[in-house]
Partner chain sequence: MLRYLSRRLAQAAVIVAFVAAISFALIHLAPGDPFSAIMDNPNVSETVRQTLRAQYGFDRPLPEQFVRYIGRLAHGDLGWSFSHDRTVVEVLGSALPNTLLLMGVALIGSFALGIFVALVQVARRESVTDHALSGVTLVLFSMPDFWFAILVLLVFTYWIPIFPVGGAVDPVTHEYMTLGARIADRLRHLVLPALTLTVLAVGTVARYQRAALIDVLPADYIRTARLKGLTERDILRRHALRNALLPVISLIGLSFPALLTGAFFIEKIFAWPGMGLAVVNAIGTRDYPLVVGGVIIGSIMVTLGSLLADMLYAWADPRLRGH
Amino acid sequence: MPGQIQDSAATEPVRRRESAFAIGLRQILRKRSSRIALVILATIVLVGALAPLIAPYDPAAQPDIVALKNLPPSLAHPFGTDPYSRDVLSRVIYGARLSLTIGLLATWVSLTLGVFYGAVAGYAGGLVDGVMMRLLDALLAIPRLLLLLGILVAWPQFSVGALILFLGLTGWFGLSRIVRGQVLALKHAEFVTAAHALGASQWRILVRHLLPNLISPIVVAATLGVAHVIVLEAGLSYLGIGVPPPLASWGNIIQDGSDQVATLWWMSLFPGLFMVLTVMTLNVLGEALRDAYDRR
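Chain structure, single chain, in the form predicted alone:
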């Protein structure tokens, strides 16, 4: 009997530990709302990525500023034209590409800074942690939108790269607090103590042992952060201090028709619809990932 038990145990397949990506994907595919959100988001991303092939017109072309301006939706221009005779459908497609790119890159900058700052503060502890957290409190006291308005208004000429940098540099404060709290909870765990006993350096413990256990909150923060940056960029572009013309983003498309909303309704409806769908799908996916990792 003991031999049979040992044989059966030896033949039992070894269960591999699921990665954070596998856990999140399984949770997303389990729920119908998450599957629909994933399909919608993938479609919008694909449309933006293939913008040069899909867009029927050049988004900056002004073929006839007199005869073709302010045309309502038609077969030739399904989303109508703007006051400069530009095709709104083409601008919305290119706007998807630019708005998603800004959201992803700015969030990547925020994640890099927030994870590094929070991990160092939580792992160092003591006086270093106290000083870093007081500095973070001072930064959190400044409203992000007000800070961006002050920077962008004071800098009249800036590129899309500068806009991405500003959005990223002002968006990592909250994430750093989350990362710090997680590091404080994990740095006295048994696997960290074992790594210390084996002679691992402080930096190796932080990078190789602690940070991989923070993938779950980082992924959730990234998903929700992209949605927040897209809305923030659209608001800045609507105010005329975001994406510089003639580049197309959802915010400045709406801004082009803001003085005639009642008559040029298509200029607010279509880019606004794309933006709302993108933000809603990102929020749904973020909530699904949060549920998956919280259960785990």
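What I would like now is the form predicted together with its partner chain, since the data block earlier showed the form predicted alone; can you produce it?
FYI, this one's just the chain on its own, none of its partners or other molecules.
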């Protein structure tokens, strides 16, 4: 095919894709609230990433299950200890690592599925689109927590990997509807007709020409999605059907203290504070990104 034409055209989407990120970043950095949110989030991510270096104790170690259990916050244990004499601060630090990892990976699964499903439905149109959208309506009608309960209860036990997969499998419905709408709106745009006229395949049009235009809703959905998954994972772990026990996630720590909320208040308070801070910063950044892209 005409190589020269393709070469000159190929530089265009690449430049534009970079600038979508650049514009997003520049716009949100202009707002003070987003700058603060970014710093807090970066700190929490760093704490999670460097957990083995920062945590004062081994998060799983039970040094003295009689003398050191259920200790209120002190200098030696700033966040107290749990009924197994484990250091809550160390568990909260490792919890940051696990909760953030689960949030990121599950959102990755959701994005992949959501973009694929939405793009196919929007591009195919007609009956295929109709059936796919009705199925989506039904999936959206089932509250995500309930859907997850329905899935997870049936498994006697599952690994963190399986939990990530299930969280990802239940998180793509909203995004795919947005993607489908965008693809539907763009598929008769002139640049698509032009690509078609140049002999580009359906798949190439979808991946090279339509998807770059979807970057902004995807980035927004990803940011808000990570926040949502963190809350869901914590809720499931609190109900005893999330991250399997000896591991530390924020929800797990709260669950460990849930039998004696009144006496072990530090076990609910501290991991929850970290969780709220993380979710809040992600929400602030997600909304700032949405505003930035909307204004464009």
